[in-house]
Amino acid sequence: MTAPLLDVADLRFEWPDGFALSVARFALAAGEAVAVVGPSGCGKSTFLHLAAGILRPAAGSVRFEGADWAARSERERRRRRRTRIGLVFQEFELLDHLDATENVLLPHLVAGEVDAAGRARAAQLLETAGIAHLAGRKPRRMSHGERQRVALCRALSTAPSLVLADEPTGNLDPASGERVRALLLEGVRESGGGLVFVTHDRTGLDAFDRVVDAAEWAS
């Protein structure tokens, strides 16, 4: 049987303020899209940071592509996040001095590996997202929704095996939110990767293979 793409077992994490997150088991298969739903403050963002190897659990394990994050060096964790994981942050984290194309290409720029194929993929992603006309525009001249779509394109630019999206439809109107969900689902299914889509919004969940209630994790 094929091992899960992401496998979380007996996870425990605690913040200094006393908030604790406990996840007995969470497994994501390659090609699977899972929505993690819950109110603000229940630990959804913390879970994504643990899944990406940014945070370390106090107990339990987080295995990505067959290996525990804890067994990898910091350099290897950074490399895998850059090349194998697409992260969509709540605040987008676009760089103001870069235009839309450069922001999409940021993982490649960091690695010093920008080539014609990467630029072609960036252009195609911007086209699919309906923002090709913004290719040379910087974030400060974009709307909230436009910046969100650039962030999504960046997350998909390396054709990652795992996409972790933190409230990607937050503060978007229903039509824009639906477009964002469709872009992410189309992108990961095209690459055969997995998607963890964190949200407090319970609309549009029928598009996912599975829905997990994050409220059960907080203590």
Second form
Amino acid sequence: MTAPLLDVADLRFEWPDGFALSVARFALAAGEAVAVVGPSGCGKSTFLHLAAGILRPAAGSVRFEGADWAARSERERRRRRRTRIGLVFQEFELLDHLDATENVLLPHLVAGEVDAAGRARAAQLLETAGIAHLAGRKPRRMSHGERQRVALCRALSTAPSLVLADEPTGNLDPASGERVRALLLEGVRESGGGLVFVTHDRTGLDAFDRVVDAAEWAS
Amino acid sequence: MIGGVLRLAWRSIAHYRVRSLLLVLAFGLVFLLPLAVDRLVERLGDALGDRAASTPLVLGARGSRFDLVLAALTFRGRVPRPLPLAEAEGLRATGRADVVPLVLGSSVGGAPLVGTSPDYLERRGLRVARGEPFVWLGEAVCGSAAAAALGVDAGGTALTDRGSLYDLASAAPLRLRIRGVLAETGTADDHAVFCGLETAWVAAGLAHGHVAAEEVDADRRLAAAEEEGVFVLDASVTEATEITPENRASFHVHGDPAERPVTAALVWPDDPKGSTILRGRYRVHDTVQLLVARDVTDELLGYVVRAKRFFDANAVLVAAGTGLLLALVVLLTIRARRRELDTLAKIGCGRGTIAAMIGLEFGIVCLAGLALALAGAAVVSALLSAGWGGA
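Having seen the form predicted alone, the form predicted in complex with its partner chain:
Once more the chain from above appears, this time first in line as the rest of the complex follows.
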């Protein structure tokens, strides 16, 4: 039996304002797409930050690709996050001063690793997302749906083994949301990686392998 | 990694172009003044130093040594009292030095008119690039910059300036015949117009010629009065304003030729011994001083450098204040771009890389400001140094 791609056990995290998150067990296998559903404020985004190794838990463990985040150095955590994890945010979080191609290449740019293969992959991702014509355009001149598709391409640009999407359809109209969801699932399944898709919207959940209810995580 | 970070920094500079431009201008202006003063003092030092080094001694009437040496070297400013020509001739008569007198005070279209002997051109190594050297009364040669400013060339003419528009007693402008234009030397000579001593005295109104009375219409009353055999001529008998081969002989100076005034005399001793003897002779002279040009310019530059220290101290304070303001701008920028920097951190960008990106961004802006200041300082110092005829 192969180890899960992401394995969370007895996780506990507390914010200074008293909010606490408790997750007894969460496991994600490679190639699996899981939707985490719950109302606003139940700790879904906090869970994603813990899963990405951005936050450190007060107790329990978060194992990614077989090793606990806590056992890795800060440098190693950053490197893994940049090369093995793709993050998608509700507010897109694109850099206004970069065009679409540069935003997609951002993980490569900060590492100084932009090469012809990376540029070709970025162009391919934009093509697949149906926004190749926006390659040289800056985010302010794009619609919300277009911006989120660029953000999606950025998350997939390093061919990550795990994609963590935080309410990626939250700011989009139903049609755009559906398209982004489909693109995300298609991209992850093509690469054989895992997907954690956090949402408060229960539409379109049939497309996922599994749905986890996060309503009980908060305390 | 530097390539990617540099690209991110540059993109940010270009995107926030108004902020970047304001910072570049602010830095440029802060650095401009001290750099310009520095370049100017350096140019002044080089120009005056070289000039003084090629002019061993300066003879002139007692008074401000700075005024005398500056006037003799740059043809600018005034000396309080002129030197009788006889003093310069007397020094030459000792046989210990070559003496070249200078008559200053008049100008041609703003360029100083320097009355001197042809020896001056030889002593300074001035070569006539076009035309011929001045020979006759009323002839002149122009320095390269003066010729360009006046718009004249060999064979042309140029009028001397009237001292004051409302001074009816001042000398009428004299039309000079420009015989030649000197090759550029990068010194004060480029900005001057050179003529013979007599021509300079005519321009200053100390010598003059007359239109012959017999050439004036007989119907006009030339003699306004006659007193004890002396005719007082009518005002219609005008001074000649152009010296021609026909009227050249009518020009003359009233008074004792030995007392004709010169502004200063440049002295090239034959040897160090002659220099020492001459300096000793004039050390106790009541009305005349013989100065070592280099000593005077070094003393003058010493004062300039002392004054510059105040500018430097002020520049340090202004730079410190600007540095604090820059720190504030950096902090506010980080705050305004918090989400962007958080995103970079979340996708795996290290704090060092983020700091390098911000640092590069402001470093490029500072360097651009510095480059602007350097270019501005070069332009300002070139313009100002051209103004005082140095460098």
